Amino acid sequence: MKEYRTINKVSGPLVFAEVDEAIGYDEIVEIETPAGEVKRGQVLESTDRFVAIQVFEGTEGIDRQCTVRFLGETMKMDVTEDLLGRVLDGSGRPIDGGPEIVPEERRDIVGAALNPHAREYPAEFIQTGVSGIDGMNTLVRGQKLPLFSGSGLPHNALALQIARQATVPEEDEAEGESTEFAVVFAAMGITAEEANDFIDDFERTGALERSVVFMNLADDPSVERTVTPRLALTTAEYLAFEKGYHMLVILTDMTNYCEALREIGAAREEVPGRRGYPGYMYTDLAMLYERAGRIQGQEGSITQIPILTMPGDDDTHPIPDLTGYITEGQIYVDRDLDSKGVEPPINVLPSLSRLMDEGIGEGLTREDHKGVSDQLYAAYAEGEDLRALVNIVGREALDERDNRYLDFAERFETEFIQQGYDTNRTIEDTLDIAWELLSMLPKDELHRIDEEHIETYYVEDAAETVGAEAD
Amino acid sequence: MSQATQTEAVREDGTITGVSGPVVTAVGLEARMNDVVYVGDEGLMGEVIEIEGDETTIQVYEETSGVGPGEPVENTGNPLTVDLGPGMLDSIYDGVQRPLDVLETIMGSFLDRGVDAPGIDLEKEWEFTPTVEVGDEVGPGEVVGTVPETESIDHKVMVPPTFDEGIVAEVNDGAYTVDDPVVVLESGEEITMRQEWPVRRARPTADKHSPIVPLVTGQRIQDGLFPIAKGGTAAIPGPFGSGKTVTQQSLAKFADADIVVYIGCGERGNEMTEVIEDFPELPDPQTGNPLMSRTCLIANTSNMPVAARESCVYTGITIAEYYRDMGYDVALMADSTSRWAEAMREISSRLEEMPGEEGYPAYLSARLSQFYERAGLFTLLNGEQGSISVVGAVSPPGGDFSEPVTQNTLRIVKTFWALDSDLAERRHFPAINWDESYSLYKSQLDPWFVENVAEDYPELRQWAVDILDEEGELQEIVQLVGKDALPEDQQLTLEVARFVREAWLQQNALHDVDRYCPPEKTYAILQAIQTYHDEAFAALDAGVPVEDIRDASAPPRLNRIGTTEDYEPFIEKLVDDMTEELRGLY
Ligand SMILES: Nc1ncnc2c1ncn2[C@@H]1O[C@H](COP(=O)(O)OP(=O)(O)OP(=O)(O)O)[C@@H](O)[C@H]1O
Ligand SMILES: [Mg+2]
């Protein structure tokens, strides 16, 4: 391996060095400072005269005296089943004081694209125990469903609740198969306090044993954030498709990941795309999110829950926008509901699960699920509209029908969505609550629901029953 | 591309000097613009996109990690082509026509690099039935025989458009591979079942016409309000989650085209998987055969290489043209053209070209129009007619239609189905906004609807449009004063409009019955709503209070016609019940 002492430019997170041999694109580089500190980086551009290197640990301390070594391979992750239970840094090195990791395999972290012909369409209902998700934006095994949140909102509490409660009900226990998920948790630029919330919760519930944690915290180098999710997903792919685990991958916070991409793009003086983010950010994000899924004939699966905080709560910002264009739906964590005290503050209207349809219904959840969900949407949307109107014209100006919808919207938030972070509702509970609310409306308004299901589930005189229960 | 190259070493016609993502530069190559080259020791497929002095710039269709300067580049000397012949239907290809099922058997579940496979099976024998005899004179584009390609489609074997007119000297009836000559001309030229064609060049036709027959979509809002012609163009722009893919898939399933080419361009893997799983099961409403037997899929998902995303729309439209040349009506869906435009932008910025609007290359608009221009109703070289209808999804950043891809597309296409996040949020699907959308084909298609569906089809449609317009105006007032402040007749209009929206415009693509609505049913539902309108207003005129009309129990059944399979007796009974109930109020 040849060493160079030819650095001729350092700019932001990038280092440029002259070379006289062929260096592969994406290859891993070690840069050693005169003081003996070794930093790792990756080739971003390779020509026959020079290479551009992005340095993961930040470029401070790098000068022209440093030695550059090209390792002749692209970035790899050491994978083994023993990673379960371990805490690693953002570059995949253990930081929990545990034993050295003996890899069973070394895998390229970029990850090849899954052939669409080899995929299996995700269709197994995951019960998260959260009504706003299970009832109306159902998650299925192998889906990628992000949380769209804002700074200061309780997205972590919700993510933890999902991680704790997620099960695939009705699986044949006779087969001795565990319905629990193994978790890969990748932190990118979140605070130590937030990270501790996760780890403490994992420890408290014993989930840590089934988890692999990657930690790039707020004060860790930002460029490292571009590799952390790739290491995490490579680990998840190994555990899912070699070892047969059902993996739940939580990536947080994707906003910090994208900021790191932007930083590198700016340092390379690339023509920026929308709001300064690189033009290739869609592709880059897709290369992460598309690593969720199921493969035909394979036991395991990867379900992804990326979390992102929308700058200014604006979902047209490129980070949520591009994410929404790639993921299979999104769950909105909403500031207004949060300030109303609704826990979890899920705003179902803009939320969506695109894979819901295949995972619900007779034999999967319940026969009435689809219709109930559609009807809840329509009724809540109508109630929401009326709220705007009521502010102007007052309740008296509304007829009886409209008043019912207003009441419906209110109770929908306080009884259906509101449940707290420790309540684990079965899908039957969720649908039963839905029927209590829908039964406030006249039967012939429920035209999204099959008539036979109305006959079965409609609660006559609902207003009184529920009112009594609520006390 | 055709020949498999995975085993041979890459010939060193040129040498790599630089690599940056999907863009590679090389010297010594002596290639022409758009030549296909094999890059690096692994022989990754690429295409020449810029030449400057001795330096050639190449876009590579595969991941370039680990590729470095000094590695060889081989020039094929040919532009990017597709293999055309029997076997394209019931297939799924990536953006450069590599069959994904074959790739899976070669390299497993994940897509590896440097593997090529021919677009059509070169070994398979097809049963060729000639339609010409020795001594016949045949010209370019002429059909010389047929091959039963799938249950639904007879593949027609044609004289390549590049051939001269000639006399048939030999005809070979029977089972042959695509490379065996099936017809030989006196000039010695051999006609096989396979043609190669450069994807960036439109296949020639004799003439283009203004279309007059609708592509019947089986979707109420489309057939009813904003029809597209066979040979027409349409765009579906909308923010994420508004229903572009579901709409395109509904068209691919139910539109009355002979052939469907479905391009997943830079979108989700699972969406393609869904098509692969569903289409072999679902019946084509026209023939009853599995949908897959009329469908060719092209899948270059978002995580597959960007350069192949740029080429996949060309691969798709060239395959569509080939079936058009056989005289078929082809429908092509591209989901999403924005990803294609972004691929152009990404490559262009790596070339450090002068960016145009929002970083897109200045040639964006030219490329878009060249693509949509390949749609149309044509007279073919052989005198027959064939058509290509093109429906492109557009994914505007932030859902803002003022961005360059939407705007440039709007300048070209004649049907505009504008999706609306507000409608999608309230689960009004398809979330096509009826105020913003339009079809410029309406009047030229009306004669067809009048003749084939109902004489007053255009009038009834206009009635629906008027009701919706009126509702729009009244809603503005309601927002200020509340519904009760409106006069009774206006309140009733709102009620009628609600049925137009909920019972007619809304259509559940996920419901077994509702997902496909033949034009007769589209008409019948609207007619039933009109009957309700007439009876309700008659009741109002007779002094019945609007509340009583609203509380009538029969009319809400209008909302159930869509999901009712045997709708005719259902409507008949409903109309009787409504009439009786409403007349009973006075
Ligand atoms: N006609 C319809 N009937 C029922 N549901 C629909 C219909 N159209 C859309 N939907 C619902 O909306 C969801 C999103 O639709 P779709 O995936 O087509 O959006 P999209 O516009 O393609 O989004 P993206 O740009 O992110 O790909 C679907 O998963 C489905 O639940
Ligand atoms: Mg889509």
Second form
Amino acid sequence: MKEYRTINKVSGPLVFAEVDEAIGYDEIVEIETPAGEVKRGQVLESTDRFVAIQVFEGTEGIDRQCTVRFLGETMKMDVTEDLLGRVLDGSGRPIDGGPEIVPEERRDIVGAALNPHAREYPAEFIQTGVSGIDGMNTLVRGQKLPLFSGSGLPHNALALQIARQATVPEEDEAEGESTEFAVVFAAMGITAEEANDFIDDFERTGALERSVVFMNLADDPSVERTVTPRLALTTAEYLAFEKGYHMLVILTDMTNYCEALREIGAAREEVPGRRGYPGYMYTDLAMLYERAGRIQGQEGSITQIPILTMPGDDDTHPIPDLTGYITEGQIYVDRDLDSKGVEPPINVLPSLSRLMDEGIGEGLTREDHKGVSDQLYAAYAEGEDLRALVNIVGREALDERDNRYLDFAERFETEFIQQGYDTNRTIEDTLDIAWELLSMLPKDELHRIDEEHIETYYVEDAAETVGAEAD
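What about the form predicted on its own, after the form predicted together with the partner chain?
A lone chain is what you will see next.
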């Protein structure tokens, strides 16, 4: 341990101190004030003459009289299976009134990069119980699938619903029991009200028993947000690859995380990149997102759902733009659907799950899932185009076929997407609703589904009813 009393500058969340030898990058630092208060920090930049330290608890009260101690190790997370059911702050310390953590291991929060050759391709379907995801943008175990949302939209309610309901149906049938994910929930820069809502929901539904919750609040130091997701992912890696859990990691809000990166970059006087964000933000985000996956020979897995609020609902903003390059798709939470009262307001048209084909596979369900999904997309897209046309020419100018597509688009939103945040649909329930809606259309319009499936699952009464109403 090395001690100095050589602080010469404080800038935002950073403290600069003179040293007489090079200090290790990412090394943990303790700063003791004259009043005896000890604050933790981490070496952000190091030369043989000075170091830049980012302070997790804020720099208030730090001056030239403070003692700086370099502990000779990088930041580590105390991990144990007993973390399940616990609520921690953004630095990994318990805030739930429970006992101190007795670790089984202490792990570096940066984590080791997964060997690409050792990765196992994600292939198991995850049933979230949400039709807009299961039916149209299937989540796969080991995938990273973000939620693209906007300020004020109910993305957190959707994330909590997924956390409560996630199962793997194939294993349920094989083992005769429900296979649930253990959840690591990391909140960054949220308000105290939001934090209370999260905890209340976890406790009300019993999900807290199988969850580890990290809370970094809006009034906590922003620099702490840079370590919160790493602490969460380190915990998930231990539970997944040492204890065999299937982990679902929910990170909200990644926009607040990136704002913390920008603040630190400005304090370091770095040359800014797009819209003032650091030029290395792509690499930084990739270091987090790529910690999802499966490893050959390991029973556990890590599935990630990062949540980000797009500034101005702009998906070309650097945060969603870079996230889209790294992850395997995205789920859009839509403001227009939310204003209509649709819960959850998932807009399936711009949403995408690149691993959906592998996840649903063959024989997962009794229907051609992919064909049904493609047909739903095509029909809903046509209905949306016709809505724009109706605004110009009026509905009376449309023929019976076009009116059927308009009716389909309306019922698709109110019956398929709309389900509330407490309804848990099986994939069979989702596909039954899909077939009932597709049966509103004539058979010769279903070009993307095999004829044998049409003959088996097409609901004749639905088409006749729609035709009679049109007449």
